[in-house]
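One chain comes next, on its own, written as structure tokens: the form predicted alone.
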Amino acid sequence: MQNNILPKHIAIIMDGNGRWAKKRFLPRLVGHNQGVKSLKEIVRYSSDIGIEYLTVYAFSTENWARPKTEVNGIIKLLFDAMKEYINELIENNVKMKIIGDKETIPENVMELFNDCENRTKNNTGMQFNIAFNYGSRQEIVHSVKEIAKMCLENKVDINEINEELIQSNLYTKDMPDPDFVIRTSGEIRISNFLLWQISYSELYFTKTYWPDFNKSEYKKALEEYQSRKRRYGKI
């Protein structure tokens, strides 16, 4: 793997620990810990070789309709992991950042996710971007809603909408589009997942579950982007 052309920002789409879980005959939240222990392990090598950003799909807007036995799990997995990961973030020098609605996440899990994010907001190495109560269709209406406002407070013209506008008032709107987008367990979808932002990105997507996406996973997926020659709708 060459150092020199890895991805500036990578986004992944973490999909498959209830079927790893499945498979093993446990419940659907062993998988989900699982999973959690995957992305310990890729946040600190994204960080170790310099990706800059890290996006990854935790919670989506649709997710809330799983069995509530689920969610709960889900969303404590997710606080115990933040609560005890946060100070290895800090010494690491990542900054944490949550994309999503935050209007409606639990007032608790904003807690915690606003003290990570503080507590981290000075860090100068890689973004670690964690997508909750996120999705892609939600965040582009968000935008529209936004500029609509500015229309209507004559802070904007009409014919002032560009695509630089609409991106600045995306929820990723201070940071780079991802170069790379990785999914795994072996659907081929994106899942209301970025649509806006990946318009020219590499996809590239595993029947690894989650669960198992580990080190040597992520290298032979990082190789195969190097082997790739983008050309943004270029010849």
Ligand code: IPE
Given for the second form:
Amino acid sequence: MQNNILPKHIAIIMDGNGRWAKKRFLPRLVGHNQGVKSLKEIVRYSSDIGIEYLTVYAFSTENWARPKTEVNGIIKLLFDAMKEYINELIENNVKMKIIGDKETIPENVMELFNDCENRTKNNTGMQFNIAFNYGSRQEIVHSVKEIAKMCLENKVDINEINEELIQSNLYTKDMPDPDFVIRTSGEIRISNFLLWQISYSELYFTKTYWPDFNKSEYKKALEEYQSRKRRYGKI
Ligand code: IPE
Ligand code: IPE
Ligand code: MG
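Switch over from the form predicted alone to the form predicted in complex with the ligand, please.
So here's everything in the complex, that chain up top.
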């Protein structure tokens, strides 16, 4: 793997925790727990090799439709992992950000998210984004509402609405679009993740379940990225 043409921004749909557990006759939450371990390894490695932005899909707006015990279990796992892991992120100069609808999540989770963001806001290393209670359509609706408000307040004229203005009202406003999207578990779909932002991203799908996705699987994906020719409509 050549380090000079690494993607600047990598986005990952961490899928397959449930099936990983099922295959082993274990409860789904054991799979989610194992998934957190993969996440730690991938975050650490991404920061080590100099990735500038890493965005992971941890919980979608649609995932609330799962049984309550699973939803609560996932939230608790993430909550505990963040509490435990925050100091390591600070040590590694990682800047953390939550993308998603923060208004409709449990208050203690929101407080922890805000605390993690605040404590890492001056870090200058990799930016690590966790998409939680995230849905891309919801994000676009949010952006449109913000712009509509500006129009009503006469701060923006309709003719000034352009791609930049829409982008600057998304949760990802301060970051470049992902260069590379990885989805584990064998599903070949996007599931409402960063629809606007991945217009020109390179997509990579692997059958490996997220809890089995390790450094060597990651390197394989990055090598594949390096063999792609990005054209952006040109020849
Ligand atoms: C991904 O694993 C984690 C979340 C969606 C929170 P899944 O829980 O979707 O696992 P599968 O797809 O059922 O195997
Ligand atoms: C996408 O996985 C969401 C996350 C990884 C958090 P899902 O398991 O929810 O997606 P679908 O339902 O298979 O499309
Ligand atoms: Mg899934």
